[in-house]
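As structure tokens, one chain now follows by itself in the form predicted on its own.
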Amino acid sequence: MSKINLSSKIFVDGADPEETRETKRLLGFVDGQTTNPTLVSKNPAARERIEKREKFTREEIYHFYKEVVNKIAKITQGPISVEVYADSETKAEQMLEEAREMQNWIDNAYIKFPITKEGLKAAHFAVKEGIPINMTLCFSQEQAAAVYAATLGAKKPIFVSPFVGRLDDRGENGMELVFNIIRMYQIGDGHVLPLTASVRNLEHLLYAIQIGSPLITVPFKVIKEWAENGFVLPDEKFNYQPNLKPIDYKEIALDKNWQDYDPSHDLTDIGVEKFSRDWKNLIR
């Protein structure tokens, strides 16, 4: 039985099924899960192999990822995000080919594409095939607008994942980006849902709940901290005011062609490189 009553959906951000199971014990529920190559590399079984200098073949690592996802799917019936491999050279067609395969891993798979020109192109065609998607590494309103336009007509809700912690790391208020995206989408048709990601602390989680983020993905360490604090919820006294540079709201139309938006962002490029590097480090 759920121990809290929320309008926001709480996902687990990780690739360790034991953490998912413990989260369900603590919360009484798990609404879904998000994974990525870096999180897979931190899975205890994967770390053990790497420490023994027993890297995976390409076939083995995909089988390992699939097994992890299937174990998580036995714990939650909610959306489970599975990320395609992408580096700076990966084309949309390659991402789509992998997405089609990953979609068959479990019934509740959401496929993650990066918000790059090729990632948006892959998403545009994926929604036409009915593939549920989560657009990741979002760091700007314009990127979120591009996702909205590229996925019009989607049969299932589309997720867009602003990474708040990575903006905080360089002195920008990442939570303001989430707030701005929620505000911008109010003029839309509701087919894209912001998924607050890269949550680093309890304050991130509480503020995301306060502003009504539809979806929030939370690492186990923060869920554990939340449990230790009695699943406190934000009230009228909760005031999130970090000492970070504000991110101003921009008036951006959502009715342009998706190719007319500029999805470029240096943090997205850095994120793609990190994910691809962590994935390659698992493979011999």
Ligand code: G3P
The other form holds:
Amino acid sequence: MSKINLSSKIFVDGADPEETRETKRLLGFVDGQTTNPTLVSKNPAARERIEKREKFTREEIYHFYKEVVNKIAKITQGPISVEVYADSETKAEQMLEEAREMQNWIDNAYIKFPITKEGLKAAHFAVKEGIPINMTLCFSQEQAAAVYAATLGAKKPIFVSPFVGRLDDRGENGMELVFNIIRMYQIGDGHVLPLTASVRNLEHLLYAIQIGSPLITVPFKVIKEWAENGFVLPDEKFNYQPNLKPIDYKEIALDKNWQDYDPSHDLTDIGVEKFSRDWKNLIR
Ligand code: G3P
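Same protein, different state: after the form predicted on its own, show the form predicted in complex with ligand G3P.
Let us now look at the entire complex, which starts with that chain.
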């Protein structure tokens, strides 16, 4: 039974099924899950192998990821995001091939592509095949507009994941990006849902709820903090005003050709590089 009543859906951000199970016990529900290569590398069983210097073969690590995702799928029937491998050289066709494979791992898989030129191209073709997708490493409103345009006509809701904490890390108010994307999408057809990601603390979570982020993915550490605070919800007195540089709203049309948006962002490139490095570190 759910312990709270929310319009936002709460996902677990992690790759440890035990955390998903514990979240369900604490919250009474889990609406979905997001994983990524870094989170897979932090899974306790994966860490144990790496500490024992028993790295995975390429086949073994995919098998391991698949098993993790299958365990999570036994706990939540909601969307479970699974990320394709990508580095700066990876082409859309390679991402698509992996997406087709990963989509078959479980019934409720959402495939994550990075918001790069190649990732957008992969997404554009994936939606034509009916593959549900979550576009990750979003750091600008322009990237969110590109996702919207590239995935028009999708049969299932598409997710876009603004990474709040990583913008905060460099002094920019990441939650404002979420706010701006929600505002920008108001003129759209509703086929893309913002998924607040890179949540680092309870304030992020509460503000995401307050502004009506449709989806929020939350690391277990923050879920625990929320439970310890009696699942507090933002009331009219809750005022999120971090000491961070504002991110101004931009007027961006959603009806351009998807290739005409500029999806480049240095934090996306850094993020792709880190996911790739963490994944490769697992493989011998
Ligand atoms: O959901 C995205 C998340 O896992 C990234 O979080 O803390 O590495 O920025 P973080």
